[in-house]
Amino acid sequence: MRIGIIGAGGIANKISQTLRTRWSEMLYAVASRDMDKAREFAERNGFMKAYGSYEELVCDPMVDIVYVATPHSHHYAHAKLALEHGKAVICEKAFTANATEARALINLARSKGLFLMEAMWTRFMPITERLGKVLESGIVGRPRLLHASLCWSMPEIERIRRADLCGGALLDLGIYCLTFADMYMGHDIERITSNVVKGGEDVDWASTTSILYKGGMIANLQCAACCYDKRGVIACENGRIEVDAVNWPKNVKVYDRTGELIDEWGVNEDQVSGYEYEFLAAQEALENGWVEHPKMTHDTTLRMMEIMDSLRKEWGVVYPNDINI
């Protein structure tokens, strides 16, 4: 599987260094709109291309599948241009700047017949799958409350502050407490409630949503781009279970009803960074000749960027791209 990155910034860094140290042979180009960036990139990554412009990448014929990962505001017509070339497509995380671009290039990858999936790691890991499976297990009870929280202080992050870079919190770092939640929760959503704090170019700031699910579960999720924190415990009928971090777990502790420890564990020994399974997970469905994943279905993407949009819409943060919403 050749893979061809759009973007040479923090995120297309990271998923390359872990390509590299798990699959070199994967690293095949990467894209940008400046020639030297490109170069500079692929030569300190190990790329065998380096190209000035998106067109050149997905014009490659080498080229197997797309890893997109640019800016949230600019998802939608880089992930429609490598579709429109017959390019496979893995797209970073929040998938687009509304629910309408996302409905867009799922269409678009269905009717081309090509594999297209958000780059939710968190939902790849093996330490999040386990946590799934403790909770099947019933070994605590039921979950009845979940709280999720993902703040990082970035106010002078120009793509966190901007509006037409489809910035805020919501976005960047609530897609992964909302994504817990999805996890954990379920999706029989009866009510959802929220708050804001708004900042930088009229973007959310800070927010809390209380999601109530049918059968009487709730979760509170926060997130802004002004604090720190990154927890989430799951309080369940017969005790609780505590992640260190919503959107990269380290560490999972699960307690009893007397507060007593009863199984711990963390991340895979053999694991690089946690990127490398949602690479797995694409490999897989292109063996298989399928336009989606399991683990990471166009209905999940859809759902999450719904619910976001229907945040938005409450709190009045509007993008340059929700002109067609």
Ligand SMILES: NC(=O)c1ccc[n+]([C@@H]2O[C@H](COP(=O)([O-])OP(=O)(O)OC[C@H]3O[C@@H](n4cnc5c(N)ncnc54)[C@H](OP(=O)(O)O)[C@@H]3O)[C@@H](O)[C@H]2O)c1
Second form
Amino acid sequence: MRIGIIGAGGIANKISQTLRTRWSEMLYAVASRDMDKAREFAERNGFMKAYGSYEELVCDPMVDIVYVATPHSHHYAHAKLALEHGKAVICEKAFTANATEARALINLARSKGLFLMEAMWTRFMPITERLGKVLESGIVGRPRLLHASLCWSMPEIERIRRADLCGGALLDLGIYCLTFADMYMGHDIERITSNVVKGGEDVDWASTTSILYKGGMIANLQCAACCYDKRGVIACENGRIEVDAVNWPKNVKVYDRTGELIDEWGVNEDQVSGYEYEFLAAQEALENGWVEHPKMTHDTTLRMMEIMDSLRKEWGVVYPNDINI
Ligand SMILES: NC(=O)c1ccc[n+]([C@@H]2O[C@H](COP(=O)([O-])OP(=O)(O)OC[C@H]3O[C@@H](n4cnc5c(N)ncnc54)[C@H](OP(=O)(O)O)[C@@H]3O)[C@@H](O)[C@H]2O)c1
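Output block for the form predicted in complex with the named molecule, input the form predicted alone:
Then the entire complex follows, led off by the chain already shown.
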């Protein structure tokens, strides 16, 4: 699988460093709006090609899949550009600015029979898959309450501060908490309530969201761009599970009802950073001719985007993208 990256920024760099360790043949092309930047990025990370525009990259017939690594505000336009040129797409989280954009991309990909996937890396990690299996085993009983927090202080980062770049904590950090709840509490939601504090350019700076499920479970989620915390806890009928970081889990502990530690695990010995799994999943999908991956389906992406839309609506956080489409 030959990857073409759109946007030579922070996450593109991390992904490239990860893939370079064992999958360097995947690193085919990178495109930046600035040719010098693209060339420097390509040389530093071992790419074969560098392009000074995103349009040139999507026209390269050797590119099998385009990885969209630009701000949330531009995911729709850049993924659309790639799909219209017949490319499969893996697009960074949050998938788009809103559910309308997500639906349009999914419809376009399906109409062309092209693979399209949100790069929500925690869904592909062996460490989180094992957690799911432990819950299914029933050893700690059914989940009743879930807590997930992802707070990272980044008041000076433009794409977090600015409404026109679809800033705020929810799309950048809150999506991890929503994903954590979605993976382990199911999707049968009765009611969602929330609180928000705004910051930056009138975007969500800190928020708490409480999801009541029809099965009588509750997930309490919080995210913020002004402090630090990243833990996840699943309180079950006969014990609890603690995860050190919902965005990048490295350690999971299982306790029984007396508080005794009964299981603990970390990442696979051969894990590089954890980013590799989503790209290996995309490769599996391309090899099989799939338009979506079963671990990150289009319905799941839409469900996440719809929840974030409803929260932003309640909070009065509006992006230019909300009226453009
Ligand atoms: N999975 C993860 O762990 C993780 C971690 C961080 C970020 N992310 C996600 O990755 C995406 C990018 O985040 P990042 O931290 O890599 O951002 P970043 O460092 O700011 O880079 C984004 C890149 O997008 C390109 N771009 C295109 N139009 C732009 C515009 N109008 N303004 C600014 N940049 C523009 C730029 O590339 P050129 O100048 O080269 O064209 C820029 O370098 C976001 O969706 C974010 O949520 C994911």
